[in-house]
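Presented below, as structure tokens, is a lone chain in the form predicted on its own.
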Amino acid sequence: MHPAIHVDVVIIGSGAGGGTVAASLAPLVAAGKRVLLLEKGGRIDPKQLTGAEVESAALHYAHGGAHPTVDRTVTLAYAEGLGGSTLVYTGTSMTPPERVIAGWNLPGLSHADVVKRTEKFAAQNGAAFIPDELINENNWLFQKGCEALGREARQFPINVRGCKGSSLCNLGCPNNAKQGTAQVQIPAAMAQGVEVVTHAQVTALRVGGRGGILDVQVDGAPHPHGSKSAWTAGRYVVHANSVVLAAGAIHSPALLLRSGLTAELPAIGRFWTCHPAHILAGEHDRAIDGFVGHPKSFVWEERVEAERYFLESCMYFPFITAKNLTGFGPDHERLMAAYERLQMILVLACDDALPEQRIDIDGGGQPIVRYKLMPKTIEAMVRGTRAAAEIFFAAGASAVHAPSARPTLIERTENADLNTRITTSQFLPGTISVSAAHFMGGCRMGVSPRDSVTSVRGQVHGHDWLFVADGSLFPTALEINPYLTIMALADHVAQAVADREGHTLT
């Protein structure tokens, strides 16, 4: 084992939460503090990205992008590398609705403050509406279909600089255009003296004096992307005055569970939620230009408050598309043969944060996800599927592939029968490919340690040295892409950490 390492602040994880905290706390280095960021994954060089789906998934995603829930009805895809899931998101940059933040009812957290912080990071990351020439026909058809139905498809800002329209966002941008934490916040933090160590997994943490003690295992095995850790392989013990846990809504709860804190904090891992999603395809009679430009530009969310779903334009490459389209054999083959003529829409449901939906750990301490599609969530996805089918047909599609229809292919002549063709009775979990987008909860903010894990400032109840700063803080599901909100909350937590370290952030 290597000699013990002593730091003032250690940050675990480098995604939207951890990368933000690193940049926000970087001024502490000039004040004489030692700030360390630990990342389980490696540093991925954009030059090594080929755009090949399976190869890129192995480089970026834990479990190759196919971590199943315990009941195997939902697949979870999350990145593992410097930058976390900001490596593979599409850059969608949106601020949360006021009703969601107000509904959290957390004294000391206002919607105005969250918006102010999201605007700061949107500016840092160059979030803006992409120019029309980068909006492909797949996206325009979504907007056209909504308009024909009297619906408003809202364009959202994207955090890119110098986008070349490769459309490979979910596989890692080969042009380094996407402005995630690996491109913006972490380099800024390192320039000010924050130390970054990759391939470093924190296996457990415990109380040590006034701070925490971390057991860290640095991996020395060869990695496909060629990056190496700044530390030599082996086990390390890190002593820190303040610890910021930002490993994401799966790994942050799992680390707290491994560390034995559940007796005093029964909510650890519980109230986990996400946006269950599935891909729909509309078949046109001509080729659709969906393979260049940015893959996502528009959202339709007018019914999200009442009906608990929203729709996004989307485009996925052949392997992911084939995996997500229901059916086998000739019917599936026929639909994939029409791939270049497919328009795509992503249906996302907003589910409830329930105590039984949770992150747990197996006998080896690895995270497992105990999450089930509840009846209300299935109903929302079915309503979203009907709405998406209407948009496809309004945009000129000749047929729609709907997973919760039997048969799954609905012809244009059956457009009037969508309510009877697409039903909850035909949405059978385990037979429909559902992916979990936007993981949230598991270390929720709140007032009482009985039903929450941290205070509104991200400080773990009963442990003034321990903070959480990622999507696991959310008390309930957000109704939009959460990345800017995660950054805003992480910035809020960073101020609490700085206060503990006797430093005021400007």
Contents of the next structure:
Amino acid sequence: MHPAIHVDVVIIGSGAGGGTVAASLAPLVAAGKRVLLLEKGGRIDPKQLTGAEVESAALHYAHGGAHPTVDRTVTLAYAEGLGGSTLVYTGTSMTPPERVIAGWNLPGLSHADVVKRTEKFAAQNGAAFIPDELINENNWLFQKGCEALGREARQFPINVRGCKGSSLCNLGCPNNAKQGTAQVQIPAAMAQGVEVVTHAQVTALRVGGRGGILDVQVDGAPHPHGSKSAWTAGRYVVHANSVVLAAGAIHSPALLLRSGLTAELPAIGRFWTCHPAHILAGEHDRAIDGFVGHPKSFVWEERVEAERYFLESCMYFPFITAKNLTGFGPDHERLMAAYERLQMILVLACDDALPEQRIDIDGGGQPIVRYKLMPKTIEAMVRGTRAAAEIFFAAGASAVHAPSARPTLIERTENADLNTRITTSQFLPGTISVSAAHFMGGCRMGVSPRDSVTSVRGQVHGHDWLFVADGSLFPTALEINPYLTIMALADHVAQAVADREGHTLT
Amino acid sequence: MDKQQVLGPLARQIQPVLAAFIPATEGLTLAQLAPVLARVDERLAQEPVALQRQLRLFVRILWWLPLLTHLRTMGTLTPAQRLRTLNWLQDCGVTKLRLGLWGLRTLLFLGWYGDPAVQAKLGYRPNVAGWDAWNARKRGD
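Requested next: the structure of the form predicted together with its partner chain (the form predicted on its own having been shown above).
Then the entire complex follows, led off by the chain already shown.
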């Protein structure tokens, strides 16, 4: 056991939430405060990234990118490493819809304030529209298909600097172009004196003194493609006046559950949502070459409010594509052989925040995800699949692979029959691949400890020293890609932490 | 059992299932199958021992299942019979069986489609240099 470490603020996690808090609180160091950031994963050196699919997924993702829910009908993709899931997102930079923030009905958190903060981080991260000449054919087909149907596909900004169009965003940018927290906020925080320790897993959290006490296990093994921890291997005890939990919407609730606060706050882990998604493929008669250029540029969200889904252009790698195409055998193999001619669209459902959808812990204290695909979610995914099939055909596809159709391949001549070809009765959980990467809830903000975990400032009810600053704060699904909103909320929480530390952030 | 050898020892039982999932693998020898299963085992090594055990049990069930319908093992079915059997499982009413099949299929896809040589044959040619490399290839540089 190493000697106890005393700090003013400890931040657990370095993704969109933790990285932001570290940067926002960095001015406290100049005022004499000690700020420490702990990250479970290693620091990944982009220069060593090859883009090889299986190798890169193993390097970046927990469970190789497929953490299964307890009922195994959904797989969850999230990264572990300095930068968290900002290592592997596409950098899709969206501001949250007003109806969602207004629907949260949280006194002291206005849509205008959240937008103002998202704009700050969008600027900090260099978010901008990709120029037309660098948008690839796969993305244009999505836009053209929408246009032909009278739908308005919206281009969204991407946070890249010096993007070469390798298309490898989801495997970690080998060109270091994507502006995640490991590129922007964490270096800025370190430059101002925030201490960053990787390979450091917080195993327990308890009340102590005026703040919290953390048990930390530091792994001494070097990361396969990165540096070793700044601390020598072993067990540490960290005493902190303020603790900021930003380990993501799976691990933050799990740590709170391990800490034994469940009885006091029954909402811990609950109201968890994830925008369950699946990939659709449309076959064209010519090469699409989706493997060059940024994978995502457009979203179609005109039916998100009424029909609870939205569609995004996307491109995925061969194994992920094979996994997502329903079935196997000659038909599956033939479609895979057409890989370079495939257009792809991602269907994302807006799932309801329900108390039974929750993060739990197993006997060893590890997080498990008790999440079920509810009938309303399945209906939304089926509606989204039909809408995507229409876009594929309008863009010129000769056939569309729809997971919830039997047979799964729909020929162009069947375009008029999509409502009967794609149905909820053919959406068989356990047969259809559903994955998710937008984890929200589990430590939801609110007014009452009966149905929320933190205050609107991210302060855990009844524990003024303990804060949450990640996607687990969301009371409901955000209905867009969440990273900028996570940063905005983390910045908002950082102000509350600074207030507790007697420091006013400007 | 060595954690790196989850499905490797069951190569003979997996061979006909893999061929049904991915017809291009029909006729592969066990030696040729080894790198595919090694990739799967590397992935499975991260998973709990209980899951590894379930998967091995599921492979054995698949091997013997056709005895009920054809009085033969999976290894002696014709390709069409294998495909029909596995398709029946894929859409059957027992969620656990569907999930088992989905899991095995996904792992075998990882073993096969995760191979950079197979990916190149599909026309997947990513390059760290992105547009520069793509344009150079189009120009025939």
